[in-house]
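Given as structure tokens, the chain that follows is alone and in the form predicted on its own.
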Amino acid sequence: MQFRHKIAGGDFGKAGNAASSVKKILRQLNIDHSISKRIVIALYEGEVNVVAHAYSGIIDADIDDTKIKITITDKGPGIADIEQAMQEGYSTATPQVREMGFGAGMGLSNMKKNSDSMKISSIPGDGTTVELITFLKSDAR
């Protein structure tokens, strides 16, 4: 099963729509709640990162019998230092984004914590791609 969702940078009113849609799909597939919760948290964090930091983005989710692979691709400023960006509390969010309660610097680390595999590639000035894989059965890790 495949799912695609487009994201508009700066549209906080729709942040979380993709995560909500994937949550419904996982429920229909009877995925264990503890596993689907991790997937939705990681996806929500990625979705908010695109809204907060990029001009636009696309989320692609591919679900098979054993895993979900989520690819989040954005067009935006990119990440100059991925290792630094992975540190909890590090954020480049604007003061306006922080005033809305976002940009605490936990997004990437929460994505990593709530997935079984995470890869990031970024080109400063162009954009970022994050690939998340989560196994749908706890004994498949």
Given for the second form:
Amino acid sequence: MQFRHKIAGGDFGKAGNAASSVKKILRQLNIDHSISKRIVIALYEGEVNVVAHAYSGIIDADIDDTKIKITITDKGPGIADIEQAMQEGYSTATPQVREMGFGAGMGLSNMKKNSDSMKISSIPGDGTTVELITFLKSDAR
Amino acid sequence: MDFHHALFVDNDLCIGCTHCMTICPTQAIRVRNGKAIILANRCVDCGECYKACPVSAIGVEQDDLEMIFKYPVRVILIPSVLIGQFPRKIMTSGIYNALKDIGFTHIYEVENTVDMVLEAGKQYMHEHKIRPLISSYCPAIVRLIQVKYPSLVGNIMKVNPPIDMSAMYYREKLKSSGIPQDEIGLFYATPCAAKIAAVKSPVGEVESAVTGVININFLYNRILNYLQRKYTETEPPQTDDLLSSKGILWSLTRGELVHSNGRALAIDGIKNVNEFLENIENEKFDNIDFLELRACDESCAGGILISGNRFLTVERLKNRAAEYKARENDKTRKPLDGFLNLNEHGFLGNIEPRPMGKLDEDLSAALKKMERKRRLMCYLPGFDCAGCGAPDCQTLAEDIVQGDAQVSHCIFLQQQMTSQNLLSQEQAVRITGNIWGKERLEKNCNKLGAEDENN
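Output the form predicted in complex with its partner chain next; the form predicted on its own has already been displayed.
Starting with the chain above, the whole complex follows.
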């Protein structure tokens, strides 16, 4: 089953809407809440990243009976050094964004921690794509 | 397992409108045969339906007052909001005397034990690292989390609320004075339906220490009648006068919060709580240590069984607390006798999540149903008119994939189906009658706003 959600860059008030929608779906699918919690946290971090750094983004979730694959594709500045960006605490967020309580530099590492696999690719000046896969049954990992 | 609910629909009064159904925070109501029905696995006994019903067709069960006379020792456990709802000129002692006249032999204010609740809370917070901890005080909130936010069940602070603590305490106290256990009846004067449900089917306890419940609105009328009949202010209050100013304020919004350490928030009103928990579940807000969440606006002062105005109730309790505060000091305020042991009596057992709205236990089957639901949503009009007998289009779509409703229940799709000869006019009329009642299609001038509305 496919689910798509569009994100507007800079709109912090709406960050979390996709995570909420996916959460409702996972609840109805009777996914163990410890698993759905990880998925929702990772997705929320991804949403915030797009809102904070990019101009626009699209979230595609593909759910089958073993896993959920979430692809977050944004149009934005991209990431020049992915390894550096993955480090906890590293952030390029502006002071304004930090003042709003975002941009602590935990986003990508939190996404990795809360998914079973994470792939990230980026073209500086063009945008970033993050693919998160999480298995839906605790014994499938 | 069946969950006990204190709210019920009186079919003789229900006019099958949609007020309760559309306001219910857990989509627990449907209309069938012209009457509202409450779905037991979704209802959290918050009482929003009770408040919304224009014809008072939502009832709140209570135990028969006669039941108290089975016990030689009849204790009424009263929350401070019972006193708070009366105008200031009615003295506390008058209210106590009225309660004795009604038949109670002992009066105990449930917030007497808040010091123990606080102590247990501190210990719990120290032993459990999970944050935010959510107060277990409001039973409607505990139930809301169980059905709607199952992933937050572990955040509920499993501390016995004052009502249970006080019931256990007072029972032990009476027993220690030589009264046999089976001669003691403990009755709780409840301000809301959720507390009734909590007594009848406790969460995290095997059995409640409370024997029965008497609704506050019933007592309110009895007390006023008594005071009008014969009362002249003579005797001083006859109760264990231990109540502290913090106890008096405990059931009001911020009553718990002011005693918590760390960063804490108090939120009242179930709509506000819902919105906040949604964000907590997404971990959108972090670094919060404690949440005081109450289902009713102005907390227990806004309980559905409180007859007095909730803002005036808050005012009176604040005044009462200030009076108590003035004469309170460590020397005169007796601590509770040591009848309870914190580790044995202070904490709740396991609280199980019971998520509502799952489409199927089996993931593949649930996925198929989800896909069908999403396809159905392409055709349903999406403006949630409730004409199908469900609160909104999404709920109807879920009911359809679960086999509890049909596509033709939607009045718009029904029209399309008849115009395409997929459904006959007679069938359409029958379907509408099955949802809204056959007499709904007939002339009736007794309804609100019609020619003979009060006949």
